[in-house]
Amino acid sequence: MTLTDTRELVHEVMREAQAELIAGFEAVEREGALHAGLAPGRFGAASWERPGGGGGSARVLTEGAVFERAGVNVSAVNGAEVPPSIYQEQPATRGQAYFATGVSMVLHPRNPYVPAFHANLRYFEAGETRWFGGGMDLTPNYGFAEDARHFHSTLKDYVERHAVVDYPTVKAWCDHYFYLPHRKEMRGIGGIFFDQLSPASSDDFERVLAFVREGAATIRAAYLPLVRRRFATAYGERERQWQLYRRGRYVEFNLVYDRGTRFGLQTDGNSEAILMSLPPLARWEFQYTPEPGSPEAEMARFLVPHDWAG
């Protein structure tokens, strides 16, 4: 298989994942809209081209019955020199031409009891080197142990069906990556994260690609049952304000630490598609501390590493 064939194959896998995920998210959006007696939201489409090479398709839903904002984007870009966000992690790639394709998604639900969700699956080439990366993580505002167990158990089963990564390693990597050092807490309850998964042979490539391809089905299995379980939960202004406050942590991570955001901006990607990951509304409050013993205060124990699938 030529390099061009490989790029086209992986890009098609990402486009297929986008279509499958949007179908799943729109299905649960329709269910929530029917329950609330509202019109369901739909994913709009906007294509973009990158002046330096490549482009993408941004699919975004706004002001839905279930999702206040949801986006599932696919991109494929190439350039003459690897951007700093890559060569700072892998110095040997500096000055190399590159190609990157992937699917990324962020979902910010309307109901504070429905957790936010993020995932991405990506493929990267720099010179003669190629690798896959990705991950998925859950960011609830209120902690439910049964939700955390379902999410992490589904991811563990997925990883263990494939002999390309080790579950304890990718789980710990996610705990470490989605961490806000200045807050001394995790962004959410973690998930899995892997990077620089470099196939050494054609057989390796097929195994890793199969792992990545199954990612879309795993996202639906891990996340959508939680949305269906919580989207009809009654809430008031207190819960809404807590949701907006917790979203502030999400914004802080994406703008300060997230490598995908930095990569997109450093490669002159479409800024609207990149910043789609931010919630439509968030808030900050100076030295805010939840009331001791409250459900909001209880969330703190979920924001530390925990073996939910154990």
Contents of the next structure:
Protein chains: 2
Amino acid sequence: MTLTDTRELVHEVMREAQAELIAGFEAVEREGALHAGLAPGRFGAASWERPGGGGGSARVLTEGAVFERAGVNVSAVNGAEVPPSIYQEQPATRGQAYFATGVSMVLHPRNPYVPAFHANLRYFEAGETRWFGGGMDLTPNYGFAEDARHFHSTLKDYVERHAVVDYPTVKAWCDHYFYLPHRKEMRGIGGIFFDQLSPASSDDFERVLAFVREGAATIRAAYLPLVRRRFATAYGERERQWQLYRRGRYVEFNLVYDRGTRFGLQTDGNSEAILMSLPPLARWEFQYTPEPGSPEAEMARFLVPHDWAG
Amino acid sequence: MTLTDTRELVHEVMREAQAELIAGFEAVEREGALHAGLAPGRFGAASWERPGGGGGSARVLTEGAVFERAGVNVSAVNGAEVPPSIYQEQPATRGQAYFATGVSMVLHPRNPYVPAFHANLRYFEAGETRWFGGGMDLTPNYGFAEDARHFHSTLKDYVERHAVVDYPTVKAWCDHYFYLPHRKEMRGIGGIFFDQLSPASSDDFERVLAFVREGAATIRAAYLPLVRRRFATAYGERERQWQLYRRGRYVEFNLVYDRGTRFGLQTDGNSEAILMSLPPLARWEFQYTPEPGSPEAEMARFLVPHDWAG
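For comparison with the form predicted alone, would you give the structure of this protein in the form predicted together with another copy of the chain?
To see the whole picture, the full complex is given below, headed by that same chain.
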């Protein structure tokens, strides 16, 4: 395959993942809307071009019955010079031209008992270097051990079936990545995270691509059962306020630490598409501490690394 | 004066500014509460110590009649090694021990017609280098030319009276500093910003300190008349939603770009005191554009540099 063929092939895998995931999210949105007697939300479509090269498709659902906001974006961009967020991690790429394509998604549910979810799958070329990356992680507001076990076991099965990456490594990487040093807590309960996965041969490329391709089905299997389990749980103002407060931490992580966000802002990406990851509404309260023993206080036990898949 | 005397003197100036400003903010809060028939908010007091050395006093008012949240913090911290946010600006300070003291404040009013306000006054020592910095800037949600003129004229008079810094320079510096490149707009309508103001002699030190000392009175004169002018203006859900949306930009600026915030997070500062600058509630909406010709759309004209002081 030529370089251009490879790029087009990977971009197509990302577009297929986007379509498959939107179908899954819209299905659960319809179920929730039916239950609530509301009209279901739909994903709108907005495409954008990047002045420096490339563009993307941002598909966003707002004010749905299940999802307060959900976005699934695909982009493919190229540039003359690798930005700092990349060469700081991989110094050899400094000064190189680059190509990047990926799919990323963030779901902010309305019901505080339904966890927020984030995932992305990405491919990068800089000079002679090419690599894949990806990750999937869950951010609940309330701790349910059975949800955590389901989520992490599904990811573990997926990773072990492909044997392209090592499960304990990508699990620990996720725990490490989604961490807020200034809060001394994880953003959520983790999942998997991998990066700089460079195929050594064309056979190896096929194996890695197959792994990435199955990401979309895995996301559906890992996340959607939790949405279905919790979307009808009754809640009140207390749970809503806690959800908005926890979303504040989500904003802090994404704007202060997240490499994808910083990469996007540094490369003059589409700010609306990049910041679609931010929640529709978030709250900050000075020196707030949940009442000891409350379900909100219990959440702290979930925000530290734990071997949920057993 | 010994080094320690100087530090103590400057720290005391910061503490006096804090007390004077809180008195001013509580006075206008009482007026607003009287007008609304509510109990006025009061500034609580919380002090904190930094494990690495130093500490501070965070004084925060929440859920007031006029101020949805207001915070006025003083801190004095020292450390063995200057953090990246400082040595990236001043390479000569790299590896040096440092001392820093300052007062900073952020006011998020309840009424969308009352502008948010931010200011800080700061002093820094790193090795042989010592300098002052400071700034005051206004972030309205709606554009009122008379408010902008009053605010900027008050700052201009103050700066010109002392002749310690050059007004056009510190005005332009503020326009440049409070800018969101990814949004291609200013955070608000600017004000003044200065940094690395290093006194050349002890006479010079006295002059600079006198300038900094008058900062608190200037803040009161520049900002409080605008609060009094607008706190009783009637508003509805539309104005509230716009205020929350504009606050999202405020969050983006502070977490992505603000040097003080990044310095605080990098130096293991008190995260509650640092992030007190974030609004109590903020909103994001995908690809939102105000209706052309509306007061919300008109705001864009105010978010570019303008010579308000004439």
